[in-house]
Each structure stands twice: as structure tokens, then as C-alpha cells.
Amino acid sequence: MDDMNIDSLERLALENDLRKALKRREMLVYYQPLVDQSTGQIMSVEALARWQHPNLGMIYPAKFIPIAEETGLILPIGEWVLMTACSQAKAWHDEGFSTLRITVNLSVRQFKQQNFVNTVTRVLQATGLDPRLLELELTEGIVMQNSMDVLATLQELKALGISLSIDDFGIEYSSLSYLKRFPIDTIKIDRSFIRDIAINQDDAAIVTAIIAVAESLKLKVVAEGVENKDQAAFLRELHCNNIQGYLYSRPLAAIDMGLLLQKGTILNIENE
């Protein structure tokens, strides 16, 4: 009952620090670089979130993110991050890294303000990014709702000429007929089918069934979490280059980002 007690006190306190953490300028903007493995080169960046606590330190979005979710803060911030990130794109295609695309996250939360095709606009006229170099990255319990108004507001999107992609896919329980109906441009493998690729039957047999829908749909593929040669490998024979995770690159500040930007190409780091 204590840890109870402990566990929720620890959350209030976490819920009052998060409603002014904007005002505070305690939020930040992280980039995690998407690889082509047989060029090296970065073909988009992935803005993620984090919170700098003055006295917790870095706080993570798994901590943080179901709080901001379940108190509706996940609305500010995550318009924050999408000014933020394409903000910062824009800063960096007018230094020279002209087809850079970045990709910003949406909780279910924010997809469904009634408003939210508008934000984005504004967002987009606000910073001067070209909306064909944004990408808008979704979770499956957002298409899978199979709604006309979810069908409406990513046709809105594609109008702008912004991409969309689903996160974490393979995950959530459902039918596929989602990806034939709905205007997604990628999919992204979720971690959790990378992580033992080439040791697990199971999990090589479902990543290469998901990239065989892929093609055969027409859409681009990302692996998620790639943190070793041999998933590297087992993933270039089935011919998905795009991969993202701790063999390339952590997430990093935008200062080292740039820098990253900077070499032109990225080898792995167990290469370095």
C-alpha cells in the first residue's frame, strides 16, 4: 500500500512539474538519423521528445508521455515538437541539407483534435518547411479506428503533401486492409521483431512477410532498432536499407546532429 502511496505521489508531483516544464523551457527536441546502410547516407532525421527535470535530470518519453496523454498536456507539447522540429529542418535544408526530411511523432490524442490539419498548416507556413520534406509518423491504434473521419484528415495531409508512416508496426492485432485503404506512404518495424531477427525463426518469418506486404503494396520500410551487424545483415538480404538505431546513431541534441549531418555519410558505429 506504501509503494502505492509512493508511486502516486511521485506521479502527481510529475503531473504538476510537466504542466509548466513549457513555460520553463525544460522540454527538448532529440534527432535520431534514418540510414540508408547501402550508402550511408541520412535520408530523414526523427524528432523525439524529452524533458530536462531540474532535479530529476533527462527524463525519457516513457515516463512522461502517458501522463501528458491522460491530462490532455500531450496537445501543447506536442505542437511544440512539431514547431520545433520543422523549425529546426528548416535551418538545416537552408544550410545546404536540401532533401533532409524529418519526422515528428502524433499521438492518437493530438490526431483527433478537430483542428489539427489547421495546426499543422500553420506550423508549416510559420516555419517555411517544405510540407513534401515532413513526414507525420502514426500509431497503429490510429488507423485501425477505420474511420471515415481518419480517412478524411490523412487525405487532408497527403493534400499537403505531407507523408505519412506507421510506427511500431506489427505490434497491435489487426487487419492489414488498413494500409491498401488508408494513404500511408512507410511502414516501420517495431523493435521488438528486430531485436533476435537472426537468431529467431518466429521473428525473421514475420519481418520478412511484413516487407513482403510492403512491396507488394508499394511502401517504403523501416526497420526499427537495429543495433548489431547481424540484424544489419539479415535485414540487407531481404533488401530493407533503411534502418534506424544504436548501430548508426543514438538520438542527439540538434547541435551534434548537425554536426552528424556535417561528415555527408554515417558508418556504423562498430565501424568507427
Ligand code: C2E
Second form
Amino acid sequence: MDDMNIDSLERLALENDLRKALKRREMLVYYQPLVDQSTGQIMSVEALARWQHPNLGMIYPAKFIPIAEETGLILPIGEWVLMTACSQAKAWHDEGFSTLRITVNLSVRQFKQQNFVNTVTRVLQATGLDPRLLELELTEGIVMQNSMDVLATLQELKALGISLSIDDFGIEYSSLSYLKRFPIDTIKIDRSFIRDIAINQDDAAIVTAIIAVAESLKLKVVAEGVENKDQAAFLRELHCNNIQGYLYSRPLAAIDMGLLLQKGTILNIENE
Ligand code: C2E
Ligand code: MG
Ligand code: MG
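Having displayed the form predicted alone, please output the structure of the form predicted together with this ligand.
Every chain and every other molecule in the complex is listed next, the one we just looked at coming first.
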């Protein structure tokens, strides 16, 4: 639902509940695999926040992240997600999935926190996670702030050994210059471009162009929101093999993600 449409009373109630959600252990982290479609191997998992509300059931980020951002609750919630995801990833590494990467979404507000790099350092120390297996997902909104601070923070994060990606690439700004200016490793093409890639020539052209730019800048590319085989086949033709989407798996609770990892490779589920 659009944030603006939420009735203000409902919103106030949600905000109140959100303040207590961490303490009441209602927040969850789900994990969605990123698959190399040429091998079926799970390369990484993305941590996605969920809120298991006692009366309202499962609440998705589109509804609570904007409230969390406005109220500042994104700081404790974001840190909790980071800690939970890193410690889960470390547990999977210890189970033998030693090269599995974990990616965690960041909001502008977290990033702008004075001590953000310290927070990340502390989480890495507390969990024992190898920083080379952690990837932070930034939005174009973060990098487009275009200040020296942003560059400095990104460089400090890179110095820790962490990778950086740009999420929902293409939807906010047309400027590509920041890709060169900032130490970015990966761009994730927004799923709005992927949806009609096999049937709409404009979307196909945009995605083709994004992949070409990424290739020439030596960035990794991930296609988000791949739901069917036609989309996957189109991407394969463009040599884009890093796929995230329902075709392979929806986001899963940690226990189910663990079972999927144990299966080894993952074939797409479209025909099941
Ligand atoms: P995102 O980071 O771009 O994550 C991908 C979203 O697309 C997820 O929605 C995922 O469930 C959904 N998705 C994946 N594959 C498909 C597909 O094939 N088809 C369709 N239709 N959707 C697909 P989700 O989990 O509802 O998260 C929405 C957004 O909320 C995320 O988008 C991210 O921007 C934000 N978010 C989630 N967790 C966190 C968090 O811990 N911190 C912050 N700051 N933002 C978060
Ligand atoms: Mg993301
Ligand atoms: Mg995205």
C-alpha cells in the first residue's frame, strides 16, 4: 500500500507497535538466494526484513520501512538486521557453505549516521563474519548525495573488505557518473526493467545498455525480479547470469534457506 494512503490513525498505531517490535522479538530476517543461472549455484543470499505483527500478521518492508525511516527506528532495526544476517551467514559458513555471501540493505539514514563504519566494524567483530563475504546494498539516493562524506564512508567500508552494490539501479537518476566516482562492485537492475524484458523493446534496450555500461566499467550485474524462463533466457543471451527472483526462490525463513543450501544447486521452479 502506498504510504500516503495509510489512514493516519492506523499509521500512528503501527508506529507505536513498531517501537516495541524489536524488544518483542517480532522482527524477522528472510533470505532470498541469488543464483548463477549457468550452474544453478547459490552465490549469495539477500537479507530482507519482515515484521511478524501479533494481530496483523506478516507486514512487508514497503509498509514499515518508510515509517522506520521517518521515525529514526530504522537505526536500531537496521542494525539488528545487519547483526542477525551476519551471524546467520557465519553459521552457514561454519556448516560448510564457506563461500556464501550475504547482502544487507541500507537506508540513507543509517548510512548518514556518524558512527556507521564503527557499527559495521562492531558487527563484524561480534559475529566473526569474514568481511569479504558481506555486501552492503546502497540506493541511488545514498550515492547521489554526492558529498565528500559519502565517498569517504564508502572508501572506509571498502577498506574493511566489504563489497558495495547499487540496488534498484535505473529508477531514480539517469546520471551514471557516480558509478565511476564511487568504489561500487555491483549494480542490481531494478525489477521494473526486468518484468517485460522479453516482450517490450524499450525495456530490452535499457537492460542491454545497463549491462554494457556495467561490463565496460567492470562492475558485476545482478538482475532482480526474474519470474519466468523467458526473462532468464533473455538475460542469458546478454551474459547476465546473476539472477534473483521468484523463478528460483522467494525469500525464505532462515531454516528453509538452510535446507535449500543443503540441496546444493537450485533449479528454477517455474514448472513445479
Ligand atoms: P530490494 O532490496 O530491491 O529487495 C527485493 C524485493 O523484491 C524484495 O521485496 C523481494 O521479495 C522482491 N522480489 C524478489 N524477487 C521477486 C520477483 O521475482 N518478483 C517480484 N514481484 N518481487 C520479487 P521485499 O522483501 O518486500 O522488500 C522490499 C524492499 O524493502 C527491498 O527491496 C528493500 O529496498 C527494502 N528492505 C527490505 N529489508 C530491508 C532492510 O533490512 N533495511 C532496509 N533499509 N530496507 C529493506
Ligand atoms: Mg536489496
Ligand atoms: Mg532491488
